[in-house]
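Presented below, as structure tokens, is a lone chain in the form predicted alone.
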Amino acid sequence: MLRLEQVTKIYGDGTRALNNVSLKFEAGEFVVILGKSGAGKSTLLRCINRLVEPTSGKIFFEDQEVTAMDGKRLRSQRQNIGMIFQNYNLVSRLSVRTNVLAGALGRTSAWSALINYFAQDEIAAAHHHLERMEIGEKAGQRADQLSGGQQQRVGIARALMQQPKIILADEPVASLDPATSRTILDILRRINREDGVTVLCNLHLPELAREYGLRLIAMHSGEIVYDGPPEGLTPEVSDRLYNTPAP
């Protein structure tokens, strides 16, 4: 479904965030990408949908080279890839409903979006996703009136509006308390199981990674240091992952 071939990202200040990363993901996987801050996890996800441009290497989604796309083809491809952010990325002054409808912008004309006009079936879909997130009653409220966990549910509903084949969740629980974190991860796991949507989820806590990931990828200094089942991530591997200084 998705593969990366020798992907490298070097930022303008010389930071090598990714170093010749090659990975392959199958449809329907729930993968947790684990590592401390600066390991390259966020850069990896953002290269997949080209919010960050790789310095070198190739990325393929369903055998189409994402790294060769531009303009309309890239916008169309991004509809297949939902993104969930650590800090929610909602427009705080707009309603919950309007934030969710933003996920349908790829199917809505620019003029209709400008005047905040959406087809009735899109509005119905937005309400369906909010009900699924158990916050349907919040549809008319401003986004900034919600708790952090509720805002992240809005972010997930917005991603589902894209009808994605894959969801990239970039530290979706880093700003949340432990109980709310598990609630959000339970929602992502349910979407994975019920909808068959592939989920790539960045986390920095090994205990959550072992609990939710069917496959774990551990990163350190822009490189893959482990790729396998949760039970293979031993305390010794975790200790090396978090305590080995960057070169």
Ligand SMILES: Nc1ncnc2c1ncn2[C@@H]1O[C@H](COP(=O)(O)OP(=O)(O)O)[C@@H](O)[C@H]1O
Contents of the next structure:
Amino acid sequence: MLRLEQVTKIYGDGTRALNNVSLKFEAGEFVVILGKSGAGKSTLLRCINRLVEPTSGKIFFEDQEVTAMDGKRLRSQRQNIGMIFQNYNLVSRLSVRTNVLAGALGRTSAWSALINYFAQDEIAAAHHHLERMEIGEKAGQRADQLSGGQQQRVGIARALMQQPKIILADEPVASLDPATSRTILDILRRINREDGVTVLCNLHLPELAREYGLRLIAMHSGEIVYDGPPEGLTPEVSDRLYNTPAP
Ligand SMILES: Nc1ncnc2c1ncn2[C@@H]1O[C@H](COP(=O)(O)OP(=O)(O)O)[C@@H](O)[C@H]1O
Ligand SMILES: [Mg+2]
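Next block: the form predicted together with the named molecule, after the form predicted alone:
First the chain shown before, then all remaining chains and molecules of the complex.
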């Protein structure tokens, strides 16, 4: 469903964040991308929805070339992609409900969003997703009154409002304690299994990556150094990931 062909990203200051990366993802996969800070994980996810422009290479989503899209086509392509962030990216002074409804903005006209008018079925959907995240009772609270784990559940509910085909989660548990991290990763795994949503999840902790990744992609200095089942990631490769300095 998603294909990267020789994607390279060189930032304005000359940093080569991705070096000739080619990858293929099938619908319904649960993939963990592992690598230490600076390996290129965020750049990889951001290129997929073109928050970052690849310097060269092509990206295809369901055989449409994402790297050739602009304007309306790119906006509609982004509807297929739910993003989840390390810092949750909620609007702290707004209610949990309104934050989740923001996920429907691609379908709601700008002026109705501006006056905070959402259709009844969007409101019902927001509540449904919050119930599913087991925080239905928090809908009326300000987002910043919730714990980190609860805020990430709001972030996931917001992503689900888009009815995404794929979820890109960029270090979704990096700010959470180990137990809460597992509950969030369990939720992502459940969405993947029950709804068939493809999940690409960046993690920097090898233990969690091995535990959750059905397919593990390891990155180092903008390159893919391993791609396969977690059992195949040898101690040598794992060691190289963390103990070899970037050039
Ligand atoms: N906007 C940017 N401008 C310049 N360099 C950047 C920018 N964003 C990331 N980088 C650099 O690109 C490399 C990869 O970063 P990143 O994709 O954030 O890695 P990761 O998510 O694995 O920590 C790093 O060397 C980082 O410093
Ligand atoms: Mg990152």
